[in-house]
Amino acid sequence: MTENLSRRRFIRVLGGSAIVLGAGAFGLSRCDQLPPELLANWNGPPATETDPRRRALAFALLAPNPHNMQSWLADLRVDGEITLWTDRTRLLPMTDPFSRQIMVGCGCFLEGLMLALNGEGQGASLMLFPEGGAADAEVGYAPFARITLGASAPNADPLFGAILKRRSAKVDYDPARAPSVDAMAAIKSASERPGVRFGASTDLPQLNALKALAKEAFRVEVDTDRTYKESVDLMRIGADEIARHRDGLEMHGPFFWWMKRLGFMSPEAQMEKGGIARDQARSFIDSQVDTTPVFAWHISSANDRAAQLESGRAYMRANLQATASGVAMAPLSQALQEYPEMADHYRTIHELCGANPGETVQMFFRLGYADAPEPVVRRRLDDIIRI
């Protein structure tokens, strides 16, 4: 009875699509819109801050992270030095539960900010856990890094010029055009880190498994009740909701602003088993999937925090230099998340990445070519920062 309705409701939608485009081309071209604040972040930061500890973190706080929850906090009560913590109030324990992801995404952080001191022409030396906890300790109660800044600057690093232009191209691909093999040479080696390597595939054979697994692995979260409700108590829905928040999930533009209206887009909806919303949002990334020529990934050695820091220091300068590459490129996170309902997905992307015993798969990803999306909305610098 309730699907029933439901479908009845969405057909009277699209059946009074032509009311909405008789709103005319402003109406459905300009509502909903970001503020250009909102993305002041992608700017870089502004002259007036001389402080080169908040410079490089303005930089840094653009780096890519599970469910752009942000999780980093950056401690500045010491002068000359940077000590860098894990947020435990952002984690994702339902799709994330030992916080791996969250401790890559920090790694991500990590390497933007080493990379905008550097840039900058910052000398800085760097302590990973200095107070411990480097094997599987739980996130947060002890930091992470530690930067001291020095008087000597380094030259910088030409990956540094590309912070500002990075973005995770979670949108279709030019399906029949795959990077050269100049650029997948180029993103593997600028993606060396220690105990990290690199692997990719255009195998036909391998890549329609993986598609297949990708597609398969997304429905399984949408369908786990409490997995999804972590991605719908995460959704920014409208341009005023991503403005209070500033993290989390983005959703704007005047699909979403009329569907949101007509109550298409209420946690209860998103909810509604059989609903159209859960329904649609089980094919949401299929699209996106197909149309990938190349999959990558990272594989560590080890798999403690260090490993996961390493990691996403690997996948930001791989991020960073398919950018400078003109390749797009984005996170596929969901095979890689260790929940039981997840478990026969995690296994086999592990044997269809090539990862030996012992190894951990941390970063799999898009790569091809599309248009450049538009940026996140970021929080602000002060909201990080500890002083």
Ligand SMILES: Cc1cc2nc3c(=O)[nH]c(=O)nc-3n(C[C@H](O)[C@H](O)[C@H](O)COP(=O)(O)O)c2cc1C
Contents of the next structure:
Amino acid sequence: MTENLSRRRFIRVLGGSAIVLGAGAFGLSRCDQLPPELLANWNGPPATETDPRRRALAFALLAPNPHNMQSWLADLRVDGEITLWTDRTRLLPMTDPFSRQIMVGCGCFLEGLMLALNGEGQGASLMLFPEGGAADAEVGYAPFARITLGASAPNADPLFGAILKRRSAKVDYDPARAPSVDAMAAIKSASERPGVRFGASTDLPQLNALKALAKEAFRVEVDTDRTYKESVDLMRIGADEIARHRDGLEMHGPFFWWMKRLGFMSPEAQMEKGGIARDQARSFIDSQVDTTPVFAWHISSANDRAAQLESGRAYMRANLQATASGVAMAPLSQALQEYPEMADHYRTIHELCGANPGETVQMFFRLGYADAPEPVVRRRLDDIIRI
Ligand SMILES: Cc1cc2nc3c(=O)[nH]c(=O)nc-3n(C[C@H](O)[C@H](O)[C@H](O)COP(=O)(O)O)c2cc1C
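The structure above corresponds to the form predicted alone; please give the structure of the form predicted in complex with the named molecule next.
The complete assembly is shown below, putting the previous chain first.
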């Protein structure tokens, strides 16, 4: 299940409930807004933060990641080093049973960290899986990266400049406006990483087949109790819940404030088969998919932990370049989930994206044009640091 449950769809179902539509009339149209403190991470590190490692991590924690679980930890106990771990308490065992997507998210974080160190003039050398574990089935029992600070100050990569503006744009796009050839070329070239290739839909039959698949895969996730429940359990509804958790699938504003109070957003109401919430969730993604002018993907030749990290690095770079080019972008990962109910769709997406035998589609995402959404809350810097 994806974030930002659709306000419009709920309103359609409720037929314009007087109470909901009356929220504005009661002066509540601004209730349930996020206090600025919750979004302060998106201003970057404060000037008072002088440790280059902490400064870079403050940028890195803004990386995209599955369900905004932010499954990463940074160990700063050795001077001049940053050792990165996957946080095993923040996995998604139902929708991501092999933690493949979690590792891709860690790759996004790693790329953000390297760009930030570089962008701040800090020399750094990187070693992946410094204690082994690149081929391990389980994540988080060994660090996935160690960065050693160095003296040299390399030239900054311009992608660093997009870190604070990057979003996952989970909204409808302008269906009539595909990213220009130049923008597509820039995104492709920015996302070049070893063993990872970029692809994009090129004709209408392929685009339409991918749309049908994306919608069907979304329904499978919602119709499968254990996978849907994983999302329901991670929904943070209302500014107070968001502030308490600082992770998960956030929804807030007057509409959700009312929905919650009317009982539509309780976990039980959401899980009820045939109930309003679950029924509407099945087709929640449809208009986002229908308005998508281009789908794109990253395919890796291997699928070990190192390849998953590289794919995350590629995705982060693509997302930053899209931001710099004014292109909206958001992942749609349901067909890439690895559990039996999704197996046919997983096979089909590999075929439709042109993956060769042995290759893995690591990321599948929408590209187009839309207004930038508001940023998504992150945990505090100290929450991800082991000292
Ligand atoms: C590996 C991976 C898979 C993701 N899959 C989805 C998805 O299926 N649907 C979706 O809406 N967002 C998906 N996202 C985006 C995250 O939900 C998003 O990064 C997170 O909520 C934080 O929001 P932000 O990127 O706007 O900062 C994915 C991100 C990553 C890295």
